[in-house]
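As a starting point, one isolated chain is supplied in structure tokens, in the form predicted on its own.
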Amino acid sequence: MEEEVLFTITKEHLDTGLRGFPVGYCTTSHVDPQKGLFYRGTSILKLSTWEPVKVIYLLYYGKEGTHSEITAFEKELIKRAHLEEKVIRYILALPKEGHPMDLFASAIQIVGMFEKNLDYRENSLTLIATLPHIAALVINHHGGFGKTPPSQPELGYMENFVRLLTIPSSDKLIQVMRLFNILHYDHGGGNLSTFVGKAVGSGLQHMYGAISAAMNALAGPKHGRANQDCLEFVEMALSDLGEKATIVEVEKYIRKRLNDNKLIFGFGHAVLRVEDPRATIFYDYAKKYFPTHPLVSIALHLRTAGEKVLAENPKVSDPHANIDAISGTVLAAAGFHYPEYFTLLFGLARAVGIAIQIVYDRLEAREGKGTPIVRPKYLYKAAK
């Protein structure tokens, strides 16, 4: 029998973003403060060596698929992975002036306008299948990188995505994109983008509208745009200190920024009390494949010095590096040096987990009745 957890809500809990209050169940993933992220009970460290479709199968069905099951699942995604030409034309008509996430959220909404079958389970599969094409169209269009070639999903989930990008490619870039994708699929149910997507879905908005809303939530600098900010911070440190900067110089640099009340990007986590295992995976990858890259060298020094300095502050509960501290650096080292699109890459991955969570909320929760519409209570407070 599950233990009943009771909360007494006091005035101090108000206007705090619902932080820490349980409101439902997440069946796809959870974050252990000491062990990190798990998808369906399997650690992200193990999953980082899998192929994307195998991980998506685990998230979707809740179990590790056999070879034949994964093959059949991949064929199903391939069958659904093509966008109609009129849909592509509308996406390419979007204005380029906004942030790429504005276009990405709008493109997903456009795809939903032409979806005739508004079934959550069906839509989740079709959306997952078409996400690489949608993301590539937006990046190529917004960046002026050239015409997007026809989609070839049979090449592989992320192999096709990288090929769709009309920028110089390499096997290393495919590997890094695959790793980035897997590490960002899901992260519990309470992060802002996931909660927003589930909340919009609770009003019975269709899957595409809910995911579009989730991507708008992800776009903010306190959420998904952190990886862009972190790379810019690493680049600034490299510019200020030079390629031959020592760990001592980097430590002095961090202390000076803190003394000047300037931000240090890439440290801390809402749940974890150890270094984010996803960050550790990327740091190990960077050391193995890009050990002499200037950005990697500075990022590694920032990792060590930042943790040392922040650990001295008793008010800092988690002084360790998070995934944003290194993911953008690895993308840049692999040849994708376009930080304005890092949040979109995050969204390309996270939309997978959010869509699967919405399926649970709408079709499986409460013995199939689904969750009711989100409707928290706000107390009236007269303006001063």
The other form holds:
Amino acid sequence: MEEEVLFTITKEHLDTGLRGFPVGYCTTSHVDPQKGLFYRGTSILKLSTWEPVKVIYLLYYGKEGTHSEITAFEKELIKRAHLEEKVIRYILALPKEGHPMDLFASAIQIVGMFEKNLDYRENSLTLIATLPHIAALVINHHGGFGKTPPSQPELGYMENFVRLLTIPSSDKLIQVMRLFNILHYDHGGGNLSTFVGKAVGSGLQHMYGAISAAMNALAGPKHGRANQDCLEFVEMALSDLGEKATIVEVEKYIRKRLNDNKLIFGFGHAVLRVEDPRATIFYDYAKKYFPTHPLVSIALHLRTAGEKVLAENPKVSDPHANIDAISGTVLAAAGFHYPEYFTLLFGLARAVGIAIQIVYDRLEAREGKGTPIVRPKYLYKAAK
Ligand code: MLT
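Alternate state requested, the form predicted in complex with ligand MLT (shown: the form predicted on its own):
Up next: the whole complex, starting with the chain shown before.
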């Protein structure tokens, strides 16, 4: 029987970042270019109204949990959500210089150094359980926001996280953090951070090392740090054009930036060919809850004018807004106006999906044998 050809590699594909090369399976989620993100076959639109732990259960077990299963799972996470005092002390000894993602990746690595039982499945759950505390320790420490209070995981996964942040909180902020968390758990297997986490795991490095590496991959401006850059872009547009800017003025602004060879942030995606449904969820949220916020009105104008202008360029394959175009604006409107920590919030969520994907790669793929070490081939090219 002839093997099905999935992809034909030509020399044109070399040095192009493996874009679109099928390399394996992803069981947790998939991204449809037209319909967007699905976790275990369920659309993100539906999942955006669920409890975070219910969504994590779905990702972890591959099925929707019953009420009693979710309650038991929640209890399991609470039981595991403990960081030893000495681990906390090492995290708080990290230098404050550098981007918060440097500290986050290091903190995860530190937690791994004290883990006695290096089992991928066990570690994935414990990591998921302790991530909100690790993230809050890093943010409070790096930002000089004050001493992190004791963790109270029984308050709820994101409720505890927001309470651990020593910044003014509100029900709206908790709601936005929950939504942000759910929308960022997973995005197929091919995005850089997931691929890196899986690749590092393929060398049989432990879960914490693989996730730490994945967080470094996420930290780059072409990947996770785009959400920070996007809010800074929306803020710049607001300061350049003022609160009362009309859509016509925003369109002119975009055209001028493009003419001056300057970047427009928050548009396009490697896979999607429509507006990112995660962005649509956040735009709808922003219109409903923060309709008069100046950042929201500029972000809404950028959404419309950006797509219009970019669509005129035949070289742009996806002129639509992505989630980063609006997620930071919603966080800022809800009271979390700290763009420097947006990528860390992305990492706090994405580590969940990556950890579960690593469990598949290590323990379930190829009838339980696991995937072999990642080892592609580079063609030798002699220096000229
Ligand atoms: C995303 O969440 O959009 C991704 O991680 C980026 C990607 O899929 O390449």
